[in-house]
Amino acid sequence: MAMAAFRREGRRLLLSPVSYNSSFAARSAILSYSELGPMGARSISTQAVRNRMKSVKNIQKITKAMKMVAASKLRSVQVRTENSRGFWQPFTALLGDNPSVDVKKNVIVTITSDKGLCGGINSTSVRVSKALYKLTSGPEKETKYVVLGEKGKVQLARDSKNSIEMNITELQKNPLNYTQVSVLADDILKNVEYDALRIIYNKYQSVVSFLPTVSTILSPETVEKESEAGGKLGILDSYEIEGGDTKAEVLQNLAEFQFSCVLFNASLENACSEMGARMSAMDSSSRNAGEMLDRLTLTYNRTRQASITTELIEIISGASALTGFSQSARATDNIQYRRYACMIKLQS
């Protein structure tokens, strides 16, 4: 029986070479698809989506951390900013704030931040500074920039590099105090000649609202001229000056003290606005990262499901092909067996 079966299988393979080749081709096709499936293009696309999801998650963690840091700093800076507003208000009541005064030498003090990722507060300050530069420039006038902050220097240096008289960076590296700002104010007054100092900064109103503000400090000579002309500064004549100081010396001291107080408040206001803007920007970035992560998750699930469905279809198709081949081979065997039986009967 075993020898008969062996001979039968040998005859089947010899008499039906086409069937043997078809079986080999079908198996080769199935093996090729199974080998290409895990390492094919579909697997690479899902891996790319996974990498993108991982990077978006990391970015979301960073933006959430930066939001919490900005929120913690905002509270402390906000309290100091509100307390510093009482420094410059008496000077405004005494000397006034006349931004429309026409003088020959103007110095624009632009206060910006050293770091980015804080919305458009730096661009707003630079845009106001450029507009004020055009208004105060003329054939017999001179206008210079004093820039506080790295971001303002980078933007103004593109088209007004020669007009930048001084540049001060890392002002907010340590917590601001009046002593530090007063030293900085003295350094500015010693290195620039001015008739009017115009300080541009962002005044803090709320976490999502900042008002670009211009404060004007006049030189003692300009203050005296305005006082003699009987303008808004004429009220100074109603005060009595005690001691041995002259009016010019008193005006000089008042101008220096006013500049340091206004600069201190403006630096705190801008720092508070920077923290609020960074907090809002990081909150928006975290929400955008979450929305992008949802879309990537949906894309990944669809791609993965499509890959699984395609592989199942290929497996089922291959199994169906093999089943059909085995049935055809069995039918061929029956035909060959009948022929062999007929040959034996004829021989006998």
Contents of the next structure:
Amino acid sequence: MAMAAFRREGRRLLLSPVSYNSSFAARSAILSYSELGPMGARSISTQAVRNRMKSVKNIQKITKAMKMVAASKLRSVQVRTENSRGFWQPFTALLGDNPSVDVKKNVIVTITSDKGLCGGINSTSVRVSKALYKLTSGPEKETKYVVLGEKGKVQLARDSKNSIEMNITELQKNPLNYTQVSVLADDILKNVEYDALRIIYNKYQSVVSFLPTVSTILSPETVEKESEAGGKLGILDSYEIEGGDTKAEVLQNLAEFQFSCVLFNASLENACSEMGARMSAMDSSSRNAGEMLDRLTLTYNRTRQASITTELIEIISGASALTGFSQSARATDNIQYRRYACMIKLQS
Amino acid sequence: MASTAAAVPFWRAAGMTYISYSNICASLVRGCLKEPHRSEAVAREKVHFTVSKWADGKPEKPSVRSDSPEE
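Could the form predicted in complex with the partner chain be given as well, to go with the form predicted alone?
Full assembly next; the chain just shown is listed first.
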């Protein structure tokens, strides 16, 4: 009679692992709250894994949201960037781009972003700036940095802070517009002495590709010198100048206007690249978070399953001590079967 | 920066660059627009950024340039 009752009881226990699961979960929660007992003594705490899963899930949510924001910002910036390319093209047609010009006073304008989490675009422009610094520096030469953006400032301040002339931040608080950039260009022109300004930025090609680019703007004196020396700038003499302005005046106005236009385009291109880079960076990080979450879930379920099995074995061996061997053997088989079934389900 | 020519334009004589001169002109043209277009165009001349000069490898106190389209 007693044996029959036990047998029934054992079967019921086996058939309802859910109730065990919940009671186990409650116990493990209590255990992990108080952190009592030696590690892994009886039941393995799943709290740590659960916390980890929660945090990974939150990070994934954030990165997904950032990707959406970057994508929507990118669309508006991209249109304006493509429109702004018309600003510098006439200048390049007229004055050409002379990256190889060799002058005494160089000013490197490095354009970076204020915010991070956008892949390697900031370090790319800093790296190119440093390379250009090495190229242009030499005896009796002077090279200075003008840094746009917080990230470039931080990176350049590390090892070449003595060459930084000025830095500009918070440029992108409002959407970039020409007035803003031209006021900034004016500020830069008033504060630095230059023979050649070299603007370094990431030119936007597509969402995943950005070209580090150097645009060179020559001072009016340098333009005159170069045009006298011939070459591409030699054709400047064939232009007829209207009005009472002299050639020097026209060149000075042109150089200033060219700088503001090129700077406008460059900062837009860089903003666009920043958004694109952030979008792809956030995309890959949410994918990574998803992969991590999958792995953690697998670990969590395995641990849970293992501890359920342990508990069941304990109970059944307790029961079999009372009822005899043959039954317990059958019960253990049953557990094994259940466990395999669960594992197959988990892995599929 | 000063032009060496004898007959400098009045704005350069006042110490302005071509950029600030053209910005004032642009602002005046924007002011001539009629209403729905005007506020739209005025919104495009918002200025905001922070400049700090560096001396001896250290940044000086940053100065904020904000909403001064006249300059």
